[in-house]
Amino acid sequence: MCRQTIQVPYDFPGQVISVISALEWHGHEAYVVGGAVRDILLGKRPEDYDVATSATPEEVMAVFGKKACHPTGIAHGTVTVVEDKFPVEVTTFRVDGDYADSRHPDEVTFTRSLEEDVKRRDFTINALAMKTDGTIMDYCGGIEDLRNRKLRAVGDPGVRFEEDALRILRALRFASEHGFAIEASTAREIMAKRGLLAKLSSERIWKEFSKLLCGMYCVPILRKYFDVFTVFIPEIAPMRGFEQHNPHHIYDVWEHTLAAVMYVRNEPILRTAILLHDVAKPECFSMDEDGVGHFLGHQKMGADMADGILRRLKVDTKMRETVVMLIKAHDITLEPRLRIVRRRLAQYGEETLRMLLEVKRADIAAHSVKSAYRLKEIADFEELLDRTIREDLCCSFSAMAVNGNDLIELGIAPGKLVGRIKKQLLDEIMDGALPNEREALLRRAKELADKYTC
């Protein structure tokens, strides 16, 4: 029995309307379902539209013809219909069997009932069906839960999570992205069933966790469901409650990390770097005779630990390497002097250097007030960086007014000597001791050649 029906006018893409209309013309029920309906009610434009229908896969293909149909998940009732170059996933109403692998049902049974279909879905806010005229069918209380910003499993939450353990992370991701409160029994089962996450592939875990980490409300989720995340990142477990015993810190290691997460932009590389930037502190802790805590070498060890974590989670190479570099460099001194700015720019490149500034700014903001002066240093450094970029100041060999061939034409022997002189010229340019002008550089190169060969 449908619990609630409401009317929400919405302008569906023409291709979606065409697919549903064709199915209805042939006597089948068809609705837009799941996340698309949820997003429409949240005022968001869906990224894609899934259609559920009473038609069997064979009946779907009979309606649209084999050329327009791709049996992308036919064992589970899904056919992708390409309408005017627009793919629409069309899935037969179904009832799922057991989930032996905590991911896929061992078998599915097709049904002609929309109600039976929606009641096998994960959360009430995803168990909504919408007609093209804007009528929304709600069998599970999803409309009310959306109004109350509440996340509730459909039926027994323990059963839902045993069917597919990824739903645990999906629940936390929805809460992180939208600020939903997780209903009490659903929250209890998230904690009780968290061990099932060990059955999932690293790729599935990372896809959900990286989105969760970038949610506007991720900090309270990371705090409250900490034990869930230690299932697949056990390295963070020692951070919680680990006191730092240092006047520059007012939080334990985990709470400092969460504070830093709040201060950094919600971009995957930055959030991941901040999450793991102090992961090695418990391992590196020592206390001096005055009772002050120190963490010598935690940057290097933390970078190594992060590298192992991200490899295990199958994070792509470029992102992993950037995160590792940011963690290794997060405590380096960035003096606001033009010479230092130019050297760091040459060392890291502009994009990475700016990310490093963001990481350092967030880290410092999560310290005690004793570290506040360092925020001014970061601002001054960034101002000089902007000037360096704006004025196109030389920070690389390619930007120098001379190249290796110019030095060889001076009579300098090709090979190591040319490389040594080029490096010295670049150092002097970046130090402000030598202008990046051809004649000045050639004169200095001759002097250096005479010096190095005498």
Given for the second form:
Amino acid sequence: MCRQTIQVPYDFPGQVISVISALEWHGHEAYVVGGAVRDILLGKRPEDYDVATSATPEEVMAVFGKKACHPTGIAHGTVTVVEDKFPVEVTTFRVDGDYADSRHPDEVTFTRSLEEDVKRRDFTINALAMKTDGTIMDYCGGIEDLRNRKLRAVGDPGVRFEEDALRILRALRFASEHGFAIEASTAREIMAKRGLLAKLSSERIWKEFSKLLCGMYCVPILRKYFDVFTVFIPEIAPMRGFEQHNPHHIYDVWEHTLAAVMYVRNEPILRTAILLHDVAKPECFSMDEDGVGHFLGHQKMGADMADGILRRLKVDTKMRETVVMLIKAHDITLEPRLRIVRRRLAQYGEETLRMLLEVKRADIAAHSVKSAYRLKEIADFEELLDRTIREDLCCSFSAMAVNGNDLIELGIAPGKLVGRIKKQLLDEIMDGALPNEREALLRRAKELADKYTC
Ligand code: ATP
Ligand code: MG
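Given the form predicted on its own, state the structure of the form predicted in complex with adenosine-5'-triphosphate.
Below is the entire complex, every chain and molecule, led by the chain shown above.
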């Protein structure tokens, strides 16, 4: 039974209206469902609109014609209708059969009932249906829960998590993105059923977890549901409560990490690098005679551990390599001097170097105030980096005003000597000792050739 109906005027994209109108014209029911309705009520413009309908996939294809329809998930009743170049996913109302494996329903059965369809959905806030005239239909109490910013499973949370363990991570992801409080029995079952996450594919885990990491409210979730995350990243377990015994730190390793997560921009590479930047600290710990803790080599070991974790979670190569590099470099000194800036730029490239600055800034901000002066160093370094880019200062062989052939034409023997002189010229340019100008470089090359050959 529909618990509540409310009216919310909303300007749907024309294509969504025309897909729904066409289905209705042919005597079927059709609604916008799921995340889009939730987002509309939250005042956010949805990225996509899913339509649920009483029509079977064959009936949907009969309405729009084979040309406009792509059977993207036909086994689950989904047909993507492309209307005016705009794809709309249209899914037949369905109920899911048993889930023997905590991942996939053994079978799905189509139904003509909207109520049955919304009740198979994961959370009350995702179980709303909306007509294009703005009527929102609520069978599960989602409107009330949204109003109270509560995340609640539809039905018995324990059963729902057993059916599909991904819902555990989805719950934490929605809480992290929107700051929802998780209703008590849903929260209890998240903890109780967390072991089932081990059955999921790495791809599904990472997709949800990386969104969770980028949520505005992720820190309290990472803290409170730590034991959920150690199911698929057991390497972080020793971090919690690991005291650092170091005047530069006021937090244990895990709390320091959480503070740094809060300080870094919510972008997946940065958040992942920060989450794992100190993962090797417990392994690398030693205490000197004065009772001060040290973590020799934790950067390199942490990078290796992150590499293993991200490979296991099947994270794409570019992202994994960047994260690993950032972790390895997170403690390097970045002296704010032009020659150092240009060297680092040559070493890492602008994009990665800027990310490294962001990682370092967040890391330092999460230390004790004793480290605050290092933030100034980062700011000065960044200023010099901006200048290097703005003035297009040369940092690479390819940007030098002479090349190997020019040196050979000067009479320098091709081979090792040319390489050596080129490197020396680039060093001197980056140190500011030599302008990147053809005449000056050729003159200096001659001098160097004479010096090296005599
Ligand atoms: P987002 O805004 O991130 O896309 P979403 O809620 O739209 O969030 P989708 O993965 O696009 O998430 O799923 C669309 C809808 O399908 C959900 O709102 C929910 O109703 C339902 N759904 C998705 N995954 C599950 C699941 N594992 N179990 C039950 N229902 C689900
Ligand atoms: Mg969605």
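For clarity, a rigid core is taken as the largest C-alpha set superposing within 1.5 Å between two forms. Residue numbers count along the first chain shown, from 1. These numbers come from a predicted model, not from an experiment.
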(message) Core-aligned, what does the C-alpha of Arg438 shift between the two forms, expressed in angstrom?
(response) 2.3
